[in-house]
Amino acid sequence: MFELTELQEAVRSTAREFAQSMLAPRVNEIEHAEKFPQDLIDAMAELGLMGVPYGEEYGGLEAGLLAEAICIEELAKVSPSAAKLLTVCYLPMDAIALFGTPEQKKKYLPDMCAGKDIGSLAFTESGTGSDPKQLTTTAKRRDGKIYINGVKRFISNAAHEGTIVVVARDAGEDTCTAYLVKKFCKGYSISTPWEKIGFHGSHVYDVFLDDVEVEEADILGGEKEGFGLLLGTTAIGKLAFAAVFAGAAEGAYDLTRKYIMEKMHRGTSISKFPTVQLRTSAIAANTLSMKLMLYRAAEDAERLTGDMRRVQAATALAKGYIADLSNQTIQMCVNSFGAYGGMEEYNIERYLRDSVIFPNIEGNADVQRLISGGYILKKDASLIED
């Protein structure tokens, strides 16, 4: 069903080689680093992985969304944290590629594709993760300038130099606008990283914006059009995060199969035990179904670019399904190790820690089902049909 092009195969091969040769030996370092190692970001950029779906004129590979999903999937097999970092880099790049002016694209995308600008997207606040009308961060015009004030929560890549897309409520309005802001400009500061159960190599911060000054040229996607920008950007972002989750499950499956093939009990490989075979078959079926749904959603997102609502529904359907199933499948993998599943030495517990949060990042899984279900029941054709 999914016959990859030569370029897509090249992206997969490059990402797989990078993951195996450069990420795998440094997983423990990544997990305990104060900030994701810059030399690994530089290596990803040099290999073209920072710009997989973006235009060649900006230094990207112009390989499309399926290639992007495959790239992230390959990284996540080895290090979900590295895959998440790349995914978050893609979020502001998607926003600029979809909604930026020609001047904004030329200004920002080349450095982002080259790994010189590590981007972030700042929408979430302590009181909202899905509803723009609950935003308390505001942008207000004063003396011919625009000033942003507020606090953003759980912002990835916030400690890396680069560009952050900030979504702020228009003062006195129920609308919001997105702005391109340079991190660590006057008025920008961050908290210490949040201590969390998983993704230890990809930190999240509160971002404090105290009279951050922006200009008209920094508005992304048009004034009062922030909600539309979010819909379009997160539609693609959900696909990327689904690739992280699917890749993590496949990485856990690979570890589990290796353990089962090598583990002996009374002189017999446990792979011969029927209960082990039954569980492993279920793990394999789940892993394959996630991969197929991910690839189908990526193809839909590329094929249906003119219908962003359908793209959003397709990626929401995939994200909600894969987030929950990945978490469940990785738990099954851990159980396959018995008591060893909880030991750091066997690495499988790291995937479980990461997977705990899968259903609640880049949109709650239940909210994703509401998005896709609402679309399906309002249209003549379901997402299953072409």
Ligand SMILES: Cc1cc2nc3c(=O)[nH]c(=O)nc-3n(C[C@H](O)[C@H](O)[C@H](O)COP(=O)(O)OP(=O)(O)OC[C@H]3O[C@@H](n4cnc5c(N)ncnc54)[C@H](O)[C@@H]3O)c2cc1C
Given for the second form:
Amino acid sequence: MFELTELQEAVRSTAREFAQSMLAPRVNEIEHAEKFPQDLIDAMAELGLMGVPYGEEYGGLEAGLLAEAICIEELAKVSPSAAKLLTVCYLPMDAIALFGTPEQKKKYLPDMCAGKDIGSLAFTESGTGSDPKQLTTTAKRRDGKIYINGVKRFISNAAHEGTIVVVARDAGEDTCTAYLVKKFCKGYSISTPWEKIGFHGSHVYDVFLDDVEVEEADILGGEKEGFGLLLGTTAIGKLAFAAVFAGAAEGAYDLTRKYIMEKMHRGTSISKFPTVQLRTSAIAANTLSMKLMLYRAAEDAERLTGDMRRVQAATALAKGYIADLSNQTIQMCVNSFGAYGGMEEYNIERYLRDSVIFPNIEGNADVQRLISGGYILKKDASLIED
Ligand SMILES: Cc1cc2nc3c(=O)[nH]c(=O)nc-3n(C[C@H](O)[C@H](O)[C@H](O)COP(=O)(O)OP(=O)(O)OC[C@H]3O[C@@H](n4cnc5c(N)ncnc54)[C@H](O)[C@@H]3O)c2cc1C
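Which structure goes with the form predicted together with the named molecule, now that we have seen the form predicted alone?
Every component of the complex follows; first up is the chain already shown.
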């Protein structure tokens, strides 16, 4: 489909092999574990998957954003939860790689690429998940130090040891700043995990920040520059989440084809039924269109790194489209199983439960459409170029 470089091909085959040999046999364990198993994170790190797009000097593969998308897609085919875990690890790494000082990159990225520091990014609060202007968690200077107070909501990976990038409002201002905070430092605590419909293998928590002390050196991307940091970081993060959703649809499609080819109905293979054939064609077309959209957005994001607004519009276009279409396509897959679609035995119901969350993670799908549609019309720029 897309002509891949040797390195991109290598990332694909490594991720595919890891997903099939190490993730697939442990999908149920991952679904029910209190925390995503550390030995699987270590194995991903050993294979280079924790650092696909980051510089070799930090222990990354320096393989670019298309390779990152392909890696996440391969994991998501088998376990959307594992793919989400990796995607969330990449978010603070992207923030550091894009906005960190040389010292911050050297301090954090090597341990993150090695799977020893499992990162998080904390933006969402009870009052907002999409609008940075509504933040209430505040950073205030006192006696020459900076203290963060507030509660962050639905924070992934918050129970893993590592670094959390906290986005907090500047006291008395309409601006915000990002800080590098060590999880479980003095003043950091978490709730029990939220009970949610899907992504059972990747938990989310409320994070309580009670007078968490940070220093000047912990400011990431400059004081009062938090909005810009979020824009750049989530522009890349949207691509990674789009890869989770597209990969999950591919995984569901594979399970569905297998089921259809095996299932007999009164002595006839259900693959012979026109209803099943029509639905399969629609599932295949949707799945292919998501994959094309994802790869195209990844190439755009790689090509246009100097223009973050353009990158954000391209990845928002892909993420908004793929989030909803993946959910709808997986529902179609489930329907191909008849009553068995809702049963745990065939695993397809797990993809459906995960996909219910797709339109509402890292920015709602409607908000993605507002970003891409707004960009196209404000800039009078087509996002559909050769
Ligand atoms: C499994 C999971 C993991 C998560 N992990 C993290 C994490 O690690 N870190 C983190 O910070 N957050 C995380 N989140 C939070 C997530 O990113 C937010 O929940 C998401 O961005 C949606 O925000 P919201 O819930 O406030 O919904 P809202 O943005 O409030 O959306 C609610 C509704 O309002 C509409 N809407 C919202 N804004 C507008 C607008 N401007 N114009 C028109 N309509 C609008 C939407 O269409 C939607 O229907 C996670 C969430 C989940 C479910």
